[in-house]
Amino acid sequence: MSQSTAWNPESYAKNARFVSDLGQPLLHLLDAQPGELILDLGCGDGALTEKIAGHGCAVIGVDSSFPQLQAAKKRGINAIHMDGHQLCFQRRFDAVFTNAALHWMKQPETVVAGVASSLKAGGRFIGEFGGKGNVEKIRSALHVALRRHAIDPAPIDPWYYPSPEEYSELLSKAGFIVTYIELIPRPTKLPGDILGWLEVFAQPFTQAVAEPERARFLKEVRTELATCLRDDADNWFADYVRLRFKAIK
């Protein structure tokens, strides 16, 4: 996960609980079986990890955020601090599961290689994350606002959003057989104002702006997005596009 983002469990639960709430189809794709050992890569506060464990399997969660790990442990999750680029398991798991985490990992080849090493022969890699076009309107507004403040957004942007073709090729090169991959447009109603979403997910952009200018920066982004992501009832939406996949080692 991005080291420039501070993951606050309370703020995440308030502004982004929909991320795990929309994970049920991915759990069906995982199809966890009793007795399996499963790794949850980027487990966050453990909301989905807990559901996986409810199928009678053993689950280990890993995440780079200490506050999120503490929240996961309060759920009774076996959670370990580990960067997704530095997985150090060897042929231990029947499956690796990941939701809404891979797009924060900017070295995907390293991540996929670590997943491959972590799986037993025949093990499966099931995941969903931001795909090509994900939050494109939000991302564009953030980039435009940074340029307005004379800041180049390229080195600041923390996200990796591949196409199905790009990610399939990466998985195949690591020795996986891709049995399913799909790009899923999923405009998502937010629980509140877009500023809550930006508070959780756009920290790298906001932190690039001098502190006295941050409120104005966020106001500029909000104003830009109001024309395309807010409806007449004052509901806000995020223009999500998810990449869901299943691959076998």
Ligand code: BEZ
Contents of the next structure:
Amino acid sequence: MSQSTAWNPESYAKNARFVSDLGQPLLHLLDAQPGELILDLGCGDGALTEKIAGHGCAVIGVDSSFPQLQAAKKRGINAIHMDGHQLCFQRRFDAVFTNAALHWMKQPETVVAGVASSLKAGGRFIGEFGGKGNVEKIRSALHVALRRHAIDPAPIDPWYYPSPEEYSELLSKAGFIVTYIELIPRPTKLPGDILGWLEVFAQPFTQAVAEPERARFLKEVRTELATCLRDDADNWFADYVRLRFKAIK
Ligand code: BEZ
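Can you swap the form predicted alone for the form predicted together with benzoic acid?
Full assembly next; the chain just shown is listed first.
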């Protein structure tokens, strides 16, 4: 059974602020115009939603995490609780924007169909998320350690990381014209120890391990990753690979 992630805005801000800090190229690709209405799908704590609104357009954020929505609302964002698999807008938006959210949505056809319905004719779908090979070293260390604890990682793994070809095909089948799609390897320096990253992002894996064994499990994962994701000065990196795209309805 897949476990869910409890997003904690404080922990997210401490360990994962780089996720929105590195969103500038995607904002550039969005090219939001004054007067437009834009949907931010998986808006999280609203850090990028706020920047989009700064372009003089109206933005609605949707997210499935109540604590993150609360953090977004504190920024003055119009944020609504909605699962990305259940978008219920009809031809309303000039653009749908999404950063670092789609890889958590394991029924991508359903999500893309909802995005298509949400857009006006000619509207744009601009996004970035984990692509093929994303955090492969971290994912592999988690899988190996889970198996060592006699747990099958397959039903637990929460991530969807398609190739550009796979995602292009999916978008085309939903009626989009893909004008740009690229896989971008982006090893990213973390603000602290890999344990901070695991605390925020690897909850489905760690929660699968019973409490008495969990600390040992995390130690095993950390030890394995230190050989490939930690440098001599004790900096930790995540082996991110982004899939960035622009598609027109
Ligand atoms: C990502 O942004 O690619 C990502 C973040 C957390 C977990 C997995 C992937």
